[in-house]
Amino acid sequence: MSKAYTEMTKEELLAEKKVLEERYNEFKAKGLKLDMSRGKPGTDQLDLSSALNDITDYISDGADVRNYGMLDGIPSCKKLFGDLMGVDAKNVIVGPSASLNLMFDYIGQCFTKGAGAKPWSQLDEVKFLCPVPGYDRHFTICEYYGIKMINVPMKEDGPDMDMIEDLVKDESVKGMFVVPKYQNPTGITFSDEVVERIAALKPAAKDFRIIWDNAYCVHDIVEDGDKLLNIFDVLPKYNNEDMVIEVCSTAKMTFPGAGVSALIASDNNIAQIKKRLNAEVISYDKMNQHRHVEFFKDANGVIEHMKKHAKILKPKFDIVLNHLEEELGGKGIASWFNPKGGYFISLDVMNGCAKRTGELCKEAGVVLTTVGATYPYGIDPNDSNIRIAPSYPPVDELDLAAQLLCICTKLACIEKLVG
């Protein structure tokens, strides 16, 4: 086994150090132009949903979709998400074609009409706890409202939960963002304790929300792929049905540009949104939902057409995770989680060196995720996390972005470690 960066003499990291800068100088020269900065699906997935396409009636559920009405989604599709996320369609609103809209429109519900209290646009300050690393996204919508973010540690099983039940006193922390299944980008999935830990909260603040985003709901590469309990199923244990509003989309499904997302909720939550979407919306792109229908059946459908996603990804996340093992295990200035499915790998390598990896990367012609995305604000206070998104490159370009990625993260640390 190859010794330990931590465990070299200077002399010896010197010697390592130009071995690696003519490996990355080999890389310069090829002129690369590789993008691994945002977990797209790569174009042979696409292509799986092209049949979506060819879907042209609009009568659904009896009705024309082309028209006005159901504002909440048309029945049919209303169901499929149901069965897909184990609720009732009575608690499924059908949204338009990204979940983002949704939850970004509810935190916006919360600030002009408050959550059963007073609306948080009229208080001191809001707060809201922000598993790390996570989903950018999420901090931006935080950003955009002035919410104040909270770091809370990722473990392996999910956040830190003896955090969160002791900052949810604070009455003025009134919710969190998490990805439950294939964490974004750790790829963790909660485990059933904190599921249950979640549900079970009683946060000083009556009208606390988790923006439960589901985001990788079925996006196994595995066959024996992470099961997520369903919180839907539990909350009602602690009279907290309220807390939680779930979303999902088909965005990584079928088209990200042009799919169907989906909210879930209480009754009591269903009847608040659906009077403000009554102020909002018409009623979202039916057509586009019945077709999504017509091309999946049912939510049987949605898992097999899965699967064929997953052999795609599969050998990608194959390729990364085997330089990871090659080129960075037993070096000690890296790690990693080994993820059954979702879009991301994450890599965390020695504090103080993961900007550094991704200028040497970005100027050998590989770009990655804005270091610090991971983080709210964009700080990553130990300087060590990196997304990696291996679904948009073809496996020849991804292959040499991963084989890239090592070495500057091997360059970085030994510039590190001497210093």
Contents of the next structure:
There are 2 protein chains.
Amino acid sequence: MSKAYTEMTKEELLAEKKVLEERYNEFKAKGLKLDMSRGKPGTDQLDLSSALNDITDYISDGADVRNYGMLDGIPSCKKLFGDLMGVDAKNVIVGPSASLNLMFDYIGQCFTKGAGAKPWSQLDEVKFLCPVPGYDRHFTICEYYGIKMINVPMKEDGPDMDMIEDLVKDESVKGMFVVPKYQNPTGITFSDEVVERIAALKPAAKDFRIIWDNAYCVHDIVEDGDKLLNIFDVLPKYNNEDMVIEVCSTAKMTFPGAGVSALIASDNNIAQIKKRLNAEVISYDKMNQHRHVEFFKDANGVIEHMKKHAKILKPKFDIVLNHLEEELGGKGIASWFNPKGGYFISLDVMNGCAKRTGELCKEAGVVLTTVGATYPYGIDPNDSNIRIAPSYPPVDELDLAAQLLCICTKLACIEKLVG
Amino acid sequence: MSKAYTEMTKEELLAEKKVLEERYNEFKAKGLKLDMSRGKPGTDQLDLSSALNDITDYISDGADVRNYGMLDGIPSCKKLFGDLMGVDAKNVIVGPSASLNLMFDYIGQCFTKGAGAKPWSQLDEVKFLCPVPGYDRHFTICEYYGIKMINVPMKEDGPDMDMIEDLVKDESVKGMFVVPKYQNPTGITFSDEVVERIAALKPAAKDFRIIWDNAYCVHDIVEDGDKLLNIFDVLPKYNNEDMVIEVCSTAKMTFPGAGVSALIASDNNIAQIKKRLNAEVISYDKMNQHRHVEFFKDANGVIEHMKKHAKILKPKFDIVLNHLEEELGGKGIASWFNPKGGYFISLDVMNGCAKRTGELCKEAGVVLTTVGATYPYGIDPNDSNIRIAPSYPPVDELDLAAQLLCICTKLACIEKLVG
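Alternative state: the form predicted in complex with a further copy of the same chain, after the form predicted alone:
Entire complex below, previous chain first.
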């Protein structure tokens, strides 16, 4: 195994740099235009759901889904999501094409109507806890509503629960967004202990709300994927049923641009949300709900379908992970996690080197997720986290992009080390 | 012509009542279950758009509409709505399946971020002007956000503009919802003069917003339908481009439960709304947008398609109007407007008789729109307005329902007259 950069002399580093610069320039000369920035399914993944388009009937449970009505979704689709997520259909609201919309709207509801207490718009300050690195769109929702974000580091089994248990003693801390399974971007699934501790939280704010964004609930890429404890099985033990709002969607099962989302919540929360929906919508797209039910048939159909996605995704993850291991392993400048599912690989490089790595990649034609975006306000305090999204580029392009990323990481770290 | 009830003696009225009661009981014995409550298209109308389901390709302007992206809609769909509404495609945002959602979300934005001034959530009071009778779902949005509603009577050419021009001198009056064409429920189209006066308003509130709900923009039922002045052609003359947010949708062109909506606004407003959308959605359902573009081809395709709806709807309107004329004409107890399009007939009965008419209908198995719902807070101060929705019931059922409605109206009025 080659020597760690952290143990090299300046001369050794400069020699290494020269070799890397040559490789870098070779890449640059190729005039690449590769995108590893967003968790977009590849075209071959989209093709897996072509049969959705062949469903043209429109009668579901005896009702014509083309017309108005059925505010919270068609019963068959509520059942499908209920079975999939391990809850009763009555606790499911079927939503629009993106779960992001459900989350944004729910936070809006908390500001306008409150969550069992004063509307948040009437408070001087609303704070949310943000496991970091995390999902940039959660942070964007918080920023939109003027919610102050507090970083909570991700550990190997979920967010730092000691810190969370301490922070929720502050009554102005009103909630947090989490991705409990194959967390975006770390790929970590919350352990049973973490889920239990979350369910058992006793926040000072009685209207504390956890948005349980289960975006990757069935998105294993290996056969023996992670198992996430169903938080709705645990919450009643602590009388905390109202604390969690769960969302999921078919965006990464069928079509990201035309999926179906769902929200899962307690009876109380469902009743409150339906009151809002009654003012907001007449119904979400029921034909699309029906198409999805006919396409999947049942929860097991979803699981089987996801195996096809895994078959396409696993080799892509492997390409990136192999390059990381080969080029960065033992170099003392980077660490990463080998996820069993989800859409991302989270790469932590030497402090102060992530932005520079991103710049170098960009100059050579590879776009990464904006460095910093995995942190609130776009500020990674250590400038170390890079989110890699391997799903979208075709295999050959991904292979090049991953190599280039490794070269750029090494170059950025050497620059830092030699000062 | 028979004598007006208002000119009959008590004995004459009681004799008339007896005859009517016999007819009423005959109807009651039929055990009817008819619904004239909501503006739902009939099943034959839905069938007009079956070919939408045959569109299974997914490439629009070279882009794969199945995947993420294109926040404000696919360009071809923006163009379709732009052409249809007489505005530039850049001033169009293609939305979710219902324009109600666009309106609700825009008002939410005004409360969270303001409309160029202080967020409305920070104000002591926000008032909206409400042309009455009007659309209950507009009132529901206002109620949800705690907006105080002020009634403004509808006249023959639109809302009472003298009153509006006076009321907008109050800075806490922040806006109004209007249905400018085939108004819900009156069926009245705002005259050019009214549109001009609206466009020329100089409200005290600089962030005054008019939600121009053009739900029936191309929904003529006769060949020579009403022409509505395009307010976006008039606004620039008064430097009022930012005052109006227009919405429309295909709900009553294709499928109410699975249509495509659009929002039309000034450059400034579009920019503000896109900022929100960036936090709220990744994109609305682009496959459905694409299907609609392929189905309609262009704005002219929409117009041609609407003629097929008119062919189905016109006879239904005629059935109701004929019964009204035959049974209530010259009786001095009711008035109505003969609309050239839209979805409703607005019947004004003698003051204090609308609720009772609704009750009598219900007892005999015909459901009307909840009496009072056409007014803010569900309170019709005169208890006189009844909204008739003739689109959904099949012709034979509608014929019965309309007859029964006339009988009930007469009975309710006689009850009132004889005290």
